[in-house]
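The data below hold one chain only, encoded as structure tokens and taken in the form predicted on its own.
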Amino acid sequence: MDEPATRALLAELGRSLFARGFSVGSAGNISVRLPDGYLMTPTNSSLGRLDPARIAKLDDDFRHIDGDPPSKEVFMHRAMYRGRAAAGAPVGAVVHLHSTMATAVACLPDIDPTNPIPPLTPYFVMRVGRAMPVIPYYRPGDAAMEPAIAAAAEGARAMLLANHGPVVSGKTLTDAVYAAEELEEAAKLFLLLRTSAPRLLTPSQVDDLLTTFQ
């Protein structure tokens, strides 16, 4: 997909996420890898009203070279790309949302910080993976969280920022958006079933999914 088409798709998917309440106001940001750098949603922009021509462009070192200024959380995206690449699993896009259910899970004090949402459904495992750690709280826009995100990304495709929201990666822009959507649904199921004793996928079932669909 060439750059104009990628810009158009980013705006289209942003509108879809916004229309369905996965992002409100100017919350959330998305980036996608290009052959010569990255595209990233601009700072203080609404995912529901992105102008493809004004989406920020960054070079391979994440320096702003064109378009509106990028999200103040550019370091979050850089950490995900570099952490996944260090693990030998480079990704093509990163999605950060403040989606309600995933953020609600990120606010719970008694969840497992190494993997807060258990394997309830196959599609959650297929799109998000085996593990999804919780990163300790940092103020939004605080670049001090970059090392923690990069380290977590070496072992996970997605993570929750405590009291903030999810950060999800994918092989492509569409994959990353689908994974963020699946995470939100898994968080909803987890909250609905939290006081019950749901049947979870077994470790062998998880292994089978990851072997078959990776």
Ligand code: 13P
Given for the second form:
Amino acid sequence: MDEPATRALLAELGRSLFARGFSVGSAGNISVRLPDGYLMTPTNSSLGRLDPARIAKLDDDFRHIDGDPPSKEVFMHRAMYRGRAAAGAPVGAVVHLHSTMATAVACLPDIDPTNPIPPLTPYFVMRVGRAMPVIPYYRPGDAAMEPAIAAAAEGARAMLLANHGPVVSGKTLTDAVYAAEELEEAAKLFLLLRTSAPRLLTPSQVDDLLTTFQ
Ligand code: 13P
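Next up, the form predicted together with ligand 13P in place of the form predicted on its own?
Below: every chain and molecule of the assembly, starting with the one above.
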């Protein structure tokens, strides 16, 4: 996909996420890897009204080179790309949302911070993977979050930022958006089932999914 098509797809998927309430106000940001750098949503922009021509362009070192100023969460995105690459699993896009259910889980004090949402459904496992840790709270835009996210990204495709929201990666922009949507649904199921003892996918069912749909 060339850069104009990627810009158009970013605006289209942002509009779709916003229309369905995955993002409100100017919350959330999305980035995509290009052959010569990255596209990133501008800071303070609404995912529902992105202008493809004004999306920020960054070079390979995440320096702003064109378009509106990028999201203040550039460190978060950079950490995810670098952490996944260090793990030998480079990614093509990163989606950060404040989606309600995933953020609710990120506010619970009594969850397992190494993996709060168990393997409830195949698509959560297929899109998000085996583990999704919770990262301690950092102020939005705080560069200090970068080492924590990069370290977690070496072992996970997605994570929750405590009291803030999910950060999700994918091989492509569409993959990353689909994973963010599956994470939100899994968080909803987790909260719905919190007082029950649901049947979970077994370790061998999880292994089968991850081997079959890698
Ligand atoms: P930006 O508007 O700078 O992208 O920040 C929004 C956000 O979601 C902060 O976490």
